[in-house]
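To begin, one chain is listed below as structure tokens, in the form predicted on its own.
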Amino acid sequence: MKYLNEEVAKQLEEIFSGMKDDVTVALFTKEDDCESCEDTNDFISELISVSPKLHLENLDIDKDSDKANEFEVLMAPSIVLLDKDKNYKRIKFNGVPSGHEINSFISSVIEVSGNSQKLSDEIQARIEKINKPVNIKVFVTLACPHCAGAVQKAHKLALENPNIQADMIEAQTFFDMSEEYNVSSVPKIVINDEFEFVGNQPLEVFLDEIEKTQVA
């Protein structure tokens, strides 16, 4: 099955041509129990092929368990993006990152290939306070129009400060995940499995929940 068409190839070269540096896919699946993987797999393979600045390395989950405890990967479908030094950015998407999402995957390939948008003074000054661990899980569905902004965020935030993790978990994929959490509406932002909003937030809210977790 192809993924992409020839119009859609040519855009997606065109936008990866903003890569400032090359940019590791590690895709982690498994054999067993992984209904999706072979079809993340295709996709990635795909999508990455449209710029000499993407590579992939294929890994197993169980295989390559200690990559997977490095990159704090739990699930599979799991995609890590590794810097030009192989370094882990702490961002993550657990499920395929098709549809509305791969408009977060393009956002977050150029932010990690070392062009990055810059934010305002007010909202770095907010993030550089953050010193605890913060883990960000944003529920998402692949038709969902307004959950990329939401992934995108998250993502930013992990990438502008070393304690925060951010993860995309495809509610669908992860259903027994999705139950955990109650998720019945999407975008659902859950921050250290205590915080939680729904909808495609300013960066503001998310940082106002974050600042929850920081007191004393």
Given for the second form:
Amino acid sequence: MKYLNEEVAKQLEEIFSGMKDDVTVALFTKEDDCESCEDTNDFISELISVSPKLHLENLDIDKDSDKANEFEVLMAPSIVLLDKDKNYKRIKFNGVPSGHEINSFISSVIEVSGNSQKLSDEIQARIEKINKPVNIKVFVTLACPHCAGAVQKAHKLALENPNIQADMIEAQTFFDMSEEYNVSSVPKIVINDEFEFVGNQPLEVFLDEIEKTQVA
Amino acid sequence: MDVNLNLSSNTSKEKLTLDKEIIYDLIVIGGGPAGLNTALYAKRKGLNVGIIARDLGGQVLDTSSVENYLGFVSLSGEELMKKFINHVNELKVPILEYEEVETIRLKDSSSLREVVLKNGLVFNTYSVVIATGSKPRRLGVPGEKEYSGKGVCYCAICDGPLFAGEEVIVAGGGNSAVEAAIDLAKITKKVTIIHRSQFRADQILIDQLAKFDNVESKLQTQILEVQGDKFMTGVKVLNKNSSTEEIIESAGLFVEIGYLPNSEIFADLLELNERNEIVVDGHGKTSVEGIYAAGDVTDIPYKQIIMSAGDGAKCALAVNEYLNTINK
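Could you output the structure for the form predicted together with its partner chain, given that the previous block was the form predicted on its own?
Shown next: the complete complex, the earlier chain at its head.
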């Protein structure tokens, strides 16, 4: 293996054995003008090889534009997690989920597999009230120890409510986009391109900001 | 491309967590070096101990390299914490992670203590060791808050990559500041390190910093203000020797000027000193019986990883003696 040493591969195997159902990892790449697509493909291939329940589907953002549209994929490389029936669950990783982001990848895979973590009744009630579309962007760097926690929370919110969609965006891979969103500290969370905050804040803070988009 | 598996990615499927039906001998609040070593020593003494932590590993995780922990010439903060946590996991100490404590309640004249979490859960124990550590100190100058997340940063390893090829400033003169400057010098165009007095960092680090030709040091210099429009554009500083002010242009300011204790929730319960550190005696005892404190949250001088770890060991042994004196 190129990226995972034996010890890490064994740990991952053990962790992924906690999956309930199968999960498909849909990887969107593109032929030209994508510096990290090949490496991302190699990394993801290696990662999914540690579990028989993980399946890779290679897609091209241009050639498979139907699927790209269906899964709301706007850039490459982009990774979409699909459940056992290949349903889109509104969560994505834009850029490679290596470094610390391996942890958000793991937790989201386990969630999508059907082994879902229960939230408190109070939080659950607030999530259920969201009835207008919400887009959450979480900008991260791979060396940031706190970022994966924020991605994990954004993804969890999307998994719990069909009106919410959540994207991890690796700030160095998508440098221009990070500039556009004025990212200078990570994790930076942007909601509906309008409300934003910095840091791996509690779910309550995510919901406080999300609820601002629900008025009128 | 590598992977940094979480410290808590416990490979054993059954994760040990805390039981609210039992009375613990000791509950440790905090998952950094002090808290982990308290738990290790307490467990080995045979105490029924559990850890409640907001995040395991603590601030050491934000340290790119540790070169002063005896026995390890050089390793990352994360690697060191993994070793600590694996060691504690070997002893099967239950850990409740991602939870914050709201307060500690005393039960009248009994020696029972209740640890109350923000989510409402309550755990019973005969003793508590507070090892909640500290958080980065702010400069406290105009513009700092306004440009926080817009150029003003508190985690060099997190945010450094966003300033690749740009000019940045590091505020501070201790080990953390010099380490941050070294990390940033590798990826940015220029680093200016600003400190109001002389360097306090270890000479070995100052020597390492001197090897970079894109680092400029401005000592005896005080940051007065962070300036900018949409983003920060620079800082206004006062050179204390010449009593002159100047503007240093910069896209980023990394604040590494030390730490503040995470003691707010104990302010009404325990004696704190003027720096808001929990006052402890030579055995780690606080002003309230059955409650001990270890590491950066206390008034012990010199905050270092090895000292926090040692402090945790001391508290565990003191708690063990204390438990022998009370009626359970």
